[in-house]
Each structure stands twice: as structure tokens, then as C-alpha cells.
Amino acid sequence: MTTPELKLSRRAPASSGLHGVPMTSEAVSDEAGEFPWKQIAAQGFGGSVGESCMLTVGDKVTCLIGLGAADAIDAQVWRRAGVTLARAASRVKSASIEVTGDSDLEAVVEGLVLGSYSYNDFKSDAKKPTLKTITIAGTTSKKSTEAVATGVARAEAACLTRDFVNEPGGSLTPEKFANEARKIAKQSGLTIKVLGLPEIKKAKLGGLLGVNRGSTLPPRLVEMSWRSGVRGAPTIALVGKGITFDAGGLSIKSTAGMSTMKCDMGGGGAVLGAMSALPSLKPRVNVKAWVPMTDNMLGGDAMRMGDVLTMRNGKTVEVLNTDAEGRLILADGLSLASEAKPDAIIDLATLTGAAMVSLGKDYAALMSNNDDFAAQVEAAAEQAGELVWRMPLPARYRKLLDSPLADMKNIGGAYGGSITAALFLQEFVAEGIPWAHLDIAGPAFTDSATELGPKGGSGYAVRTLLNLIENFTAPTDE
């Protein structure tokens, strides 16, 4: 991950590589402005969000970004420029882009910082990116350089958890997660706790001892908090898979379903790339986050189907299928932030295939025991431009975890499969605390170039957890 240099200017200097100029469709329409417009037409330029059109003024190249509609533009169109604009640049040194009043900065360098990333880590011949540096011309107040910080701050976050997403699974080890986990704490205001196996055995952490059994790699559990400093602020935990790499255990995954698997620590990774952020926005909220650690492998002593667990807050799970491993070490995490007594708990997961069947790989779905708690995820979300959809979480479908043997299954049988699995993850947070799950399965990595990044890690859920910390408050009972 390499970020430009970006610079804020009352004018784009005359030698930047490259001019971004954000125009609506009815600019386009009205042919405002000094440019060739027979030479755009022939390109087909509308103006429609996310469109470009290269051409040159002058001694400048410079680059038209659509902006859709005037009466249509909201955050997500300024940050789709940004992203435009960066990926227009990424052959020359230098560029700028127009703001106005009007302009959502703080989306636009959300933009341009996500427009930018790379990942080229295992690319023997990967070049270092071209572009140094995005001038941002229009303004140069005190706000606008509180608001690149923080647009900069929250999309290098997302970038860093695309990093962790995007790493192979025999390099990015529970072992090495962890220690990225420990330079994200050596900020200011940063604490961390890091769980060994011995610690992990004596804590009875049951569902991440069961799934790590068919491992040669130990597992970790990290611990991370930011306090705010604020006498009387609400804590919010947050809590996310890490499964390094899932095998799918005895209940092995095809080739096909297990190629992408690296990415099955998109939630811890989605914490983490979160928690790197908070010293720089400074949020008056507390935050607590447990991040439990393991690959989901094959050994000698693998789990086996009918092992029961004991999980940390004592109920004990049969297990039906070893590839629904990661509501397992999230039962752990669940628990201990469960201890905590914070206000809300959030976790996050690429947990079930179902999710995606349900709605497609863009949704996240959304389950929660608290309406005040879930609606202020969904405006998080919608904030940040990323799509979630709450699902029901009903009662009448919990009898589908019942077991012979003991207190609960880890699956639900063959339909409702990501209702069922946020089910049995409500088992583990205690009474009386708001809750959301958030399924990530689709959108944690895609499979092409999509609106904001290239193919693989997406950073998703990064910027919503981000947003649901500063905004807050503590949900009312139900």
C-alpha cells in the first residue's frame, strides 16, 4: 500500500501531469466551459457518474470525471471521482482535481487514496506506483485540511485490511496476523493483548482450540482497545474472524471453493484496518475489539464431525461440519467481549455461502437483536457507500441448532443457512446487550475490478465500522 502525497491548492499547478475536472451531465449537455467538445463526443463522454474522458486544453492533459445528475450527487458520486481520477493518473508523476464549495472533500480524497492501491507484494518484476502526488485545487482552508486527514486516515485503513485480505494464507499465518496487529498498536492510544496457545488454553477458548486442532500453526487472539479519554463515553466492541486460511477441515472445500480462501479473515482483518485509524480521528467513544486466530486445515488430530465443544461462556456445540468453523472462534470472541460489558457489540465475518445466495456478492447481510443499534450500523453504512441489507433474526428457527448431544449444533440444516448461523452466534453474547452481525461474505473480495478498487480484498467494512464508532450512542433497551 502506497499512498500519493496529496497537497491542497487555491489553483492546480501548471505542471501537474494531469487535470481532473469533476463535471455533471447537464454541464456536459450545456457544453460549458472552454473545451473541444466535437473531440468529446467522438469519445462518448455524458457525464454519467464514474466516466472519464481523456483529451487535451492547451498545454494540459486534462481528464473530464462525470458526476451524473446536479440534483443526484451525494457522497459516494465525490468519492467515485476521486477513485476516477486516480486511476486516470496511474501512469503519470503528478496530478490535481478541481473542488468547489459544494464538493464533499473528505469523500473525494477517500477516493483518490482507494483509486490508487495496489497490490503487487509477490510480483517479481512490480513496479513502484508512477504517482507521487494530487494536488487539490480550490481551497486551502483549516476544514479542508481536517478533511483530507481524515479522508486519508479512513481509506489507508480500508487499504490496509485489503492488504491483509489480499496476502496468501501461508504467508499471512496467525502468527505473523498477530504481529501485524502489534504495529497497528504502537500508536498513541493504543492497547494490545496477544493470546498464545497456553494462554488460549487456559482462557478455555474451546471454539478456536477445536478448529486450530487440525493445524501445525499455533493460533493467536488479540485483544486491542482505544480509550477515548472522555469521563462517561459509551464502549462499543468489536469482534472478527480470522481465519487465515479455510481448508474447510474434514469437510474439505473443492479447488474451486477453496482458492480464495486467503480471504476468510476479511472481519478480524476489517477490525484491525479499523482500529489503525482511531488515533488519528480521535473518536470520543470507547472501543474494545477481539481478533480470535487460526487456519482451518486437515491434520492428524483434526476436528471431527461429532466432537463437542466447550466454548469460553461454558455451552457446549456438536460439531456437524467442520467448514462452519468460523462461527466457532467467533462463539470466543463473542463471549469475552460478552465480559466486557460494553454498550453494543458489532461482529463481522465472511461467515456463509448462503449470505451471497440471499443477496448477491455486493450486500452484506445484516442480523440484529436491537433496532436502535441496527439502524445506526445501516446509516454507518450508507455513509460509507457500502451495501448492507438487515435479515430477519427469528426465534421460531433456533430449534434448527438443537442437538442430541449437547447444548447446540453448529449448523441448521440445509436452508436459512445464514439466519441459522447468526442464531448461533447470538448464543454467546450475553443478555440484555445490543448486538449486529454483519455477514461479509460477498463483498469482502470480488472478482473484478469493481467501482472503488482493482480485483480481490475490498477493505469492506472498514469505513462503515469507522463512521458507526464516531457516530456513536449508546442504543436504547428493547
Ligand code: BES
Contents of the next structure:
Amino acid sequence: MTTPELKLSRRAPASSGLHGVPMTSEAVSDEAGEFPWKQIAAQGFGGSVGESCMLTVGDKVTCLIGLGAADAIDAQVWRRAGVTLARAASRVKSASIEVTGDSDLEAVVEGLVLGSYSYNDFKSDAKKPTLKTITIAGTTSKKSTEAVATGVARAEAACLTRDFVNEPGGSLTPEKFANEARKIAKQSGLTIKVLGLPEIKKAKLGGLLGVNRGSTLPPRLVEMSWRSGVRGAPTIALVGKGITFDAGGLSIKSTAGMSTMKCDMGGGGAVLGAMSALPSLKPRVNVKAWVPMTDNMLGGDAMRMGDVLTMRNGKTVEVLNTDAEGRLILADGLSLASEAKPDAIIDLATLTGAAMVSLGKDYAALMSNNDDFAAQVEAAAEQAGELVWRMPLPARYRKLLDSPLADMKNIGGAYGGSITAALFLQEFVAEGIPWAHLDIAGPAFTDSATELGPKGGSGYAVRTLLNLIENFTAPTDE
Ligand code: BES
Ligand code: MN
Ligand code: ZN
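Can I get the form predicted together with the ligand as well, since the one above is the form predicted on its own?
Now the complete complex, all chains and molecules, led by this one.
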């Protein structure tokens, strides 16, 4: 992680590297302000979102940052303005950005931090990031100071998740991943319990144990809590898929299919990333999180096709594809979460390629048994600028999971793969608990740079989760 130091000041420091000035497309076409409009026109700068333009005005280097049309400016536009400045300034030591009363400062700061991110842990010539400080010019109020702290906490949480996702599977083992969780939980207000192999056996986590059979690395189950200290506060449970590498098991993946499978702990990474920000954000909601961790390998005692697993909640599963492993470990996570009787459960997982077939790479698929809770998730994602699309969860497809041998099999038919995966998970959510499932297979890991970050781990869902937690109310019946 590579966050520069952020400072507030009334005006931009006189000799500070690059100075960013956000500007609407209207201001560009009206040629408003004291700018060298010929230079601007020569660069073809129109002021649209994501665009920038370098100018020398007097002895200062100014970077105009496009905001697009004035009537379409929202939090995501401000976030992208922050990213644009951070990218333009990546090779200088210090930069500043002009804000006014109209700016969404928290979103700008999220963008500055998200846009400064790069992952260099495995570069032998890794230089320290060049950009050391960013001055936010135009305000020093208490409210602004708080907005900066909040924006930094939220974006750093997402960057932590990016680090987890970007770390190779042979490096971020279940043991190391759990130790990273322990580091997060050192902050006050957080508590943690980590189960190793003997405890996982004792707890009868049959799904996690089944997947782990093909591995030489022991599994982990991380349980982390945030206690708000607020009397009568509702409790939300988070469950994240923590497959540190998905080779597919005996149903082995192709080379191409396996090449990005270090990303398969993206759901668990998002859960831990979100937890890491709670001591800074102090939501008035209790949060309990479960992350089962293992890789999915093909060792000599790997799960065999047709094996039957007995899961934490006693249900039995016939394994007909060892590559449908995420649902097996999440099943146990959802059972544990259900036993804690929270007001709602959300799980996050890079679960199915089918989610990308349906919605493309940018959207997460949302499934839920509760319209109120689903709407809370949709609102949280909208506020974060993250794309989700709700899909149906029809009971009529449950028969696709019927097994002649066990209570269910771990794969459905040829079609509707994300939906049958969600129906499988639903079998492990106790009756009556509002539950939502986010299949983040597409957006968790990107093959090229996005609006908010470089290619690789995106930190997707962390800021959605934080919004969901902060605004959470126990869902009503429907
Ligand atoms: N981790 C994969 C899903 C995935 C694929 C995530 C691509 C991100 C990018 C998951 O464990 C998996 O292998 N799912 C199978 C399920 C199938 C065997 C029913 C899939 O989608 O092919
Ligand atoms: Mn798999
Ligand atoms: Zn997987």
C-alpha cells in the first residue's frame, strides 16, 4: 500500500509540485477564469470526467481535472477527480488539489488514495512511491478534517484488500492470511478467533475440510467481531470466500482459467478490508465476520468425484465438481453466521464464471431472500459507485441441485450457474434470517486499469460493505 500523506491548507503551497484544479465542461467551453485557453484547446481538453490537461501558469504547473457536465456531478465524479490528480502526479513528490464548498471532499480523498495505489511487493527494483504529500487546498475546517480521515480510512481499507488479492497464492497461504487478520484485529474494538485444523475438525466444518483435503497447507477459519458499544444496536454478519488459490481440485482448471486464481479470496479479502476500517469509522452497528480459508489443490488425498461431505449444519453434499469449492466452504461460514442469530447476513465470493457470462466483468450479481435487505445493499453499492445487479432466487430451480445420494449436489445444470450457486448457499442460511449474496467473480480482479485503480485486485465491495454497515437497520419481513 502506498498512501501519500494528506494535508489541509487554506491555499496551495507556493512551491508545491503539481496543482490540480477541477473544472466542469461548461467552464471549459465558456473559457472561464484566468487560464491560457490556447494551451488548453491545443491539448483538446474538453473537461469530461477522467480527462486532465497540464498547463504552466506563471511559475506553477497546473493540472485541469475534468468534472463533466455541472448537473451530472456526483460522488463518483469527485472520486474520479481525485484518481485523475493522483495519476497525473504519480511521478512528482508533492501535489495539491483545489476544493470548494461544493466539492464532495470525502469522495475526492477516496479517489486520491485509490488512485495513488500500486502493488510493488515483488519488484526487485521497487522504488518507494514518488508522490509523498498531497495538499488539499481551500479548507481547514473541522468538518473537512473529518471528511479526510473518513475518506482515507475507507480507501485504505479497499487498498488493503487489493494487496491481499494481488499477493500470489503461494505467498498468501491460509496461515498467512489469518495472521494478516490478526494484525487487523489488534485495533481497539475488534476481537478475533482463529481456528486451525484441530479446531476446524472439532467444529465439524465438513465443507472446509473437504476442500482442504487436496492441500498440504492447513486451513484456517477466521472469526472477527466489531462491538459498537451501543446498547440495542443491530448486528450484521459478513461471510467471505477465502480460497487463497483455486486450482480446481481434481476437476482441474485450464492454464488460462487458473492464471488469475490468486484472486479467489477476494470475498474474504473484502470482508477483512472492511473490518479494518471499523475502528476508524466507529459504526453504531455490531459486525461479526467469518472467513474460511484454504486453497483448492489436487493432492493425493483430494476430494474425489462423488464423495459426500457432511456440512456444519448436518446437511450432506455430493461433490460432483471439485471446482465448485467456494460454495462448500461458504456453506460452513453461513452455518456459523446463522448460529449467531444476526439481524442479517451478507456473503461475498468470487463464486461463479457464470456471473460474468450474465453481467460482464463490471457488475456483481446480487441475490437475496429479503427485498428490504437487498435494497440496503443496492443503496450501499450505488453510494460507493460500485455496480451490482439483482438476480432472481427462484425456488423452482432448487431441483437442479437434487442428488440421488445426498441432500444435494454441489453443481446445478448447464444454465443459470450463479443462481444455482446462490440456491446452494441458501441451504445453509437458517430459516428467517435476511440474507444477501454478492457474487463478485467479475469485478474483484480486473485485466486492465479501471476508473479507480490499476489492473489486478480492485478492492471491490469494501466501500459498499462500509456503507451497508454504517446505514444498516434490521430488515423488515419483506
Ligand atoms: N473461483 C471460481 C469462479 C471464478 C471464475 C472466479 C473466474 C473468478 C473468475 C469458482 O470456484 C469456480 O471454479 N466456479 C465454477 C463452478 C462450476 C464448476 C459449477 C465455474 O464458475 O466454472
Ligand atoms: Mn473453483
Ligand atoms: Zn473458486
